[in-house]
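Only one chain is shown below, in structure tokens, and it's the form predicted on its own.
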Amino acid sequence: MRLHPKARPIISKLSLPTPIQKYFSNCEWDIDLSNNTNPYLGDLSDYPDIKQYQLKKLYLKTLLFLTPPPSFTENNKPPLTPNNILFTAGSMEAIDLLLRTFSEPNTDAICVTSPTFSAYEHWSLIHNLRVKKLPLYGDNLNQLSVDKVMRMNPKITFICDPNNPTGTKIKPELIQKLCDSLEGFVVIDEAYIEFSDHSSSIFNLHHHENLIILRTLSKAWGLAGVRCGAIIADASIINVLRYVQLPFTVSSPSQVSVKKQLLNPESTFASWRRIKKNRDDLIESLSKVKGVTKVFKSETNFIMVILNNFQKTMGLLQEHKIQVLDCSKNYPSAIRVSIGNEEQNKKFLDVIHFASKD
């Protein structure tokens, strides 16, 4: 397998984990006597499909049929394969995966927008790498200064896009411009783009070596008590990546549950069809409220709503026993609230009335 060379010197020195050299050899077997398992306790007490073939080769068919560019046509899709994607559990282990893998300890720096998704920082820091924030401006806090990142010259660089906790999306531009000025590589974390009516960064893959896509099966596919994500990139990424990741992490269970929701998704579009409605219809309501400074136009199932009385709204949220996202540390008087269904939602919006009153 071609590694990456971008990976830490130690991981050249390293082999496969011995649970999984056989799976990437080429051997075949009709029987196999190696993994030292129970074999009269029925299809769990083997270990898990490590390469998810044709699992990948399904989910990789639905996410170029997801919100492609104008200019898309099956003639020039993304020359994209199963080699292009690794199964990881959650996001979660994906963020930490590529620190692992691609940045040393004590030397490297890694670049986070602010505000944006704590973890990214959170599992840099447990790293011990130097994490340096790039503050997004602009009335949607969507933009960026790419010349301030070349000067950081991070290893890795995270987007959130759309971002969390702003929901707002950065324009494709300057994605491409990270991509083609830096030298590290840029992670575009798209937990949420599934709620967003733009393109996938992914349709762009193939024309960055520097470009990770994280994805997540979590939020708009319902799965989060599955715990599977997906890291998206050129094959020598993939490639060394199997040399850090624990062996099996995604379950036979989690994969089968992946599949069934891939095979049958039109249950799962018609819930986003509903989010994204029951969003526009918040967001509209928010607006219009005297105790709300500003409603963030919202590419996601949250919005980021600015309060003009931030103790007392969230008082009387607390009061009424509904729970939000405290932003405030990050962004002045901040919450971020998910769309729930229409009886939740009216709940919410009766509080923020409520609090507005004099």
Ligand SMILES: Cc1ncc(COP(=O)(O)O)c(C=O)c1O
The other form holds:
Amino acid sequence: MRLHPKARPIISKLSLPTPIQKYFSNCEWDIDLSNNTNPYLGDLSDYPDIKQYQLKKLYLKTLLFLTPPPSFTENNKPPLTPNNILFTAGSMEAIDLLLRTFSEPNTDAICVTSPTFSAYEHWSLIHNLRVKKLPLYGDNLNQLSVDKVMRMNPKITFICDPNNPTGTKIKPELIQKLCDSLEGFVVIDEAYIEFSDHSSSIFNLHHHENLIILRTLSKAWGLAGVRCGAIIADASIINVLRYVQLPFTVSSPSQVSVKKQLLNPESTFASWRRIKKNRDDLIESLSKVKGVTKVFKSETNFIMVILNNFQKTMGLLQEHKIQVLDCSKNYPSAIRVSIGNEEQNKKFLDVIHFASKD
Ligand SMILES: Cc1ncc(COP(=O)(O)O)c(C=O)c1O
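Alternative state: the form predicted in complex with this ligand, after the form predicted on its own:
Everything in the complex follows now, all chains and molecules, and the chain you saw is the first one.
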């Protein structure tokens, strides 16, 4: 298979990493004496399943169950298959992997919105890429100028949707316009999509070959400790990523944990309903507090809140040993608070009430 034309030129000079070559060749074997592993010590002495075909099928089934496709075979394109998925050690690995595969250090520009999740900028800078910031605007900070992005000519544009820390979602038309207008890749990080009632960009994959979706098992699926995320994209993109990804980053125990969670999703689904209800209750309560200037209408499991008296409130939260994220560097007087359990949310709200007293 020809490697993706937008991959860094160095990659076309390389083979797949040696330890994984045999899994992607046509050869078959009954006895594997090529790995220098210990034959006496059980299941984990083998390297993890690298193709994860069954796990990917199960994951796809779950994705499509959660957001049924409008008509996946539109334009006579085949439906999504395991060839469209690459599991990674969390989305953080996915971000780094995409940068290393497609963007040339000291040359390419990366576009990140502002405010957004800091990792896109962090790993771009590590790779000596130029980071161009695109300010989000509008009441919900969910509007962006496609023309501005086009002028930046980015190799990759990262859009977090719903966005961290605002919790708000961008209109699907804007994402489609971005994909249509840009030569580079548009990466939609859907780390929190399970908490939104609006649609995923997954169904646009068939219309845009430059679209890449990131998902993670760390948030809604409650598996942050397992380290598993997924890149969902055109098969030619997934193929070239294999040349760059460190072999076997998704361990066997991780794969077992993900499978277990996907096969028994009911309690996970119930927890989402509970978190969404608690979030909406907290948004309503916070909106009535005098010391709160603005509460963003979140579609995630956190809320961005603009405080009237930032220093005093942060001090009180600290005194009560409650951690929230200080976002004031990116947006004046802003904090991001995760939705905890009922008791934790109440304690947080009590402090906010207390801080509003004169
Ligand atoms: C938007 C976003 N993407 C990705 C991640 C990283 O997730 P993972 O645990 O899968 O690396 C986070 C974690 O906070 C996040 O907020």
